[in-house]
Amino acid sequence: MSEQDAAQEAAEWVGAFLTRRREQIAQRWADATLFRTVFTLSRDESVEACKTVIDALATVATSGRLDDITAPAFGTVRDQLGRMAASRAWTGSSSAQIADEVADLREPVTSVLREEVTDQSDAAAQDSLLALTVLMGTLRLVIMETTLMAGEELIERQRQQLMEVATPVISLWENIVAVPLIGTLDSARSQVVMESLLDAIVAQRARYAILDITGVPTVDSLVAQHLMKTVAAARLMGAECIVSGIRPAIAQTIVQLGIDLSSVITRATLADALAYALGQQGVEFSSGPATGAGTR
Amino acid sequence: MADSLRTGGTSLPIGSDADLAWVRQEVRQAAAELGFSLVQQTKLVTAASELARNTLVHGGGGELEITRLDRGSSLGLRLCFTDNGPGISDIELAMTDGYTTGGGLGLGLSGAKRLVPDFDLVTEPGAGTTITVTAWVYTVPSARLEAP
Amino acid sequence: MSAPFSGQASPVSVLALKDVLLVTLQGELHDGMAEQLQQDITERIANNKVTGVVIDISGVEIIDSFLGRVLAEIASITELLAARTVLCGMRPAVAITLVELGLSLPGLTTALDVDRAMELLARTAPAAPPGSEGRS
């Protein structure tokens, strides 16, 4: 028998073994840290999750692709562990930690295998043990990959949520909406600002949109570009944008950098911007005529 | 990480005005099915429209191949525009805002490049032009959001 | 290839409301149709007493540089013919894409929807020079 045939036979044997001892392995795995910490409420659920993974491993083993992390059968493992890892990631486990816990699954299953093998020195038994070890190593890689991605997903989602929370669009007056920008305005954030502002313009039927940059620490040419894009997009939808909250230091920077904001209406404060927008709509102030509304 | 997996492709001819409209519809549908946001969809369809027109006007017609990509946790779309036209002799100039040889606004190539995260242009004078753009959608499958 | 949209209603409708032309664009617009529209509007302004044109694009899902150019040209031509053009109803996704594309259509007067566009024309017409709205 060739070496390759032997390996294939060992793999198939492991597949059959996993199917045969499914219940027993699942019972042992259910108590392992990986499954126990996720399924805190129901041990039965934990056992079921283990069985899903064992079935997938059996399928992969039977197909002989022990070291192939792209084997189709791992799809169900990815689903199952993706769900688990995602819930783990929320509680703050690192993917290295999870990988260690997956490595801990190897011991229970090999001990079940040893129970079956009477003669440890038998070549076929050694091959089977090796095959199982390879398979468990592959499982660890699959899970590593899944958890790393779940982590990325989580970070991305939190970033998205943070951006949305950090950029509320306020309805200031009839036809007037405002976004008080606080913090650094990078490309991703300015996209969110632009989208939420434009949606608000439609929803509120706004004629004027005020972008208040009092809380933006620095305005460089990139930030200025983002602002001008937002102004241009709002204008395309029929709303006029006013940029307010330009502090003296920022005004100096803008001039020194040679940024041309001449196409944008600017005001020193949010109050000035509101007064301008109201004045344009012919809203009269009790303190004086609308056109003279320069009060702070 | 597993390599990008191709999961089915579509090939469309670009030979007339009507084909441009067809390209827009197909790209829109593919992007919507993959879960691109409305703004992402609009950017991608607009870029496709610019590039398809470039293929038609400057390349004398050609074709678009739409490929859906699956990279495990994220799905994507690859659009590959090919023509056998005269090619572009000065890429840098062709990519400049306002530069045009076709009587348009000169925003076709440069504008399309700004609309997609990944833009690749291969051309040789006399040997045609191939432009490939790729965009990824960040999918968060609902199953993963729910507690198991 | 045969036109994939035969069976659909024409994507362009032009309605005369007193001295205002209300042009509604919808769905997919072939390049040829856009150019034809430019022709039609120009003729109708020349032949009728039209003082304003409202182009409603709320049903348009994408505007590329070609359609953008056609719209800008329609506006320039109508102004030459002593009428005003107001572009209205642009969707947020379209606006974001146009700006990213580098096409912010600075010469065009815009409004949120048809009502606002009509209001704008009523306020500035007749004979008011364009630009009195404070937009550049």
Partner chain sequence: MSAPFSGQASPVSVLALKDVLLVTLQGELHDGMAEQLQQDITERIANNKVTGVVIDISGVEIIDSFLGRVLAEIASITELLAARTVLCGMRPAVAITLVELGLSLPGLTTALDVDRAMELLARTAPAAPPGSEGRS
Second form
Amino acid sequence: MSEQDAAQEAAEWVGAFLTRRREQIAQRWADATLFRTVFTLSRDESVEACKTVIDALATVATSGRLDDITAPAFGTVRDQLGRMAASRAWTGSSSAQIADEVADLREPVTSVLREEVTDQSDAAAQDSLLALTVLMGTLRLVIMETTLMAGEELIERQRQQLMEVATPVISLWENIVAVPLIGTLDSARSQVVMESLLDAIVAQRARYAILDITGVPTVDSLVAQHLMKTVAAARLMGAECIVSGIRPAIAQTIVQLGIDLSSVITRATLADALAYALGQQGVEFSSGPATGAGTR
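Moving on from the form predicted in complex with its partner chain, kindly provide the form predicted alone as a structure.
Here you get just the chain by itself.
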């Protein structure tokens, strides 16, 4: 028998073994950390989840694709164990810890195999043990891949939430809203700013929107382009946009870059922008001394 034929025969034997000893393996896996920490209320539910994974592994083994993480049957494994590993990651477990928990599944199934094989020195038995080891190693890779993808999705969601928190829309006066920008203004954040501002314009029926860039460290052509798009979008919603917080250094940079902001209303400070918007609405206010100051 050729090496390839022997490997295929061992893989098929492992598939039949997993199907045959499904119940025993599932009972042992249900006590493993990975399953026990997810299915905390029902052990029966944990056992059924184990059986689903074992059936998928048996299908992979029978197909002979022991080391192929793209094998169709691994889709079931990703759905079942992947969600479990992801839930462990969301509760604070590290990738290394999850990898160890998946690796711990190998010993129970190997023990069941050794109980069934009487002569472990037999070549066929050794081939079967090797096939099972390869299969469990591939299982670990599949789960790690799924866990990492879930981690990336979690990071992306957190990044989106942070951007939303970092770009609040403030109601300064009736019909006047403002967005104080702090930090670098990239494409992704600019999109969040635009969406948040437009939503606020609709919700508060704002006629004036102030974009305050006092906290933006630098303004280049890309940042200016983002600002112009936001101003244009606000105008389409019926609101006049005012850009405030343009410091002398930023003003010089804008001039040197040849950026044309002539169509945009600009003011040096947020207070100046608010004063302009109030004046446009006919609101009278005093810029004299603060209340309580002595007068003669």
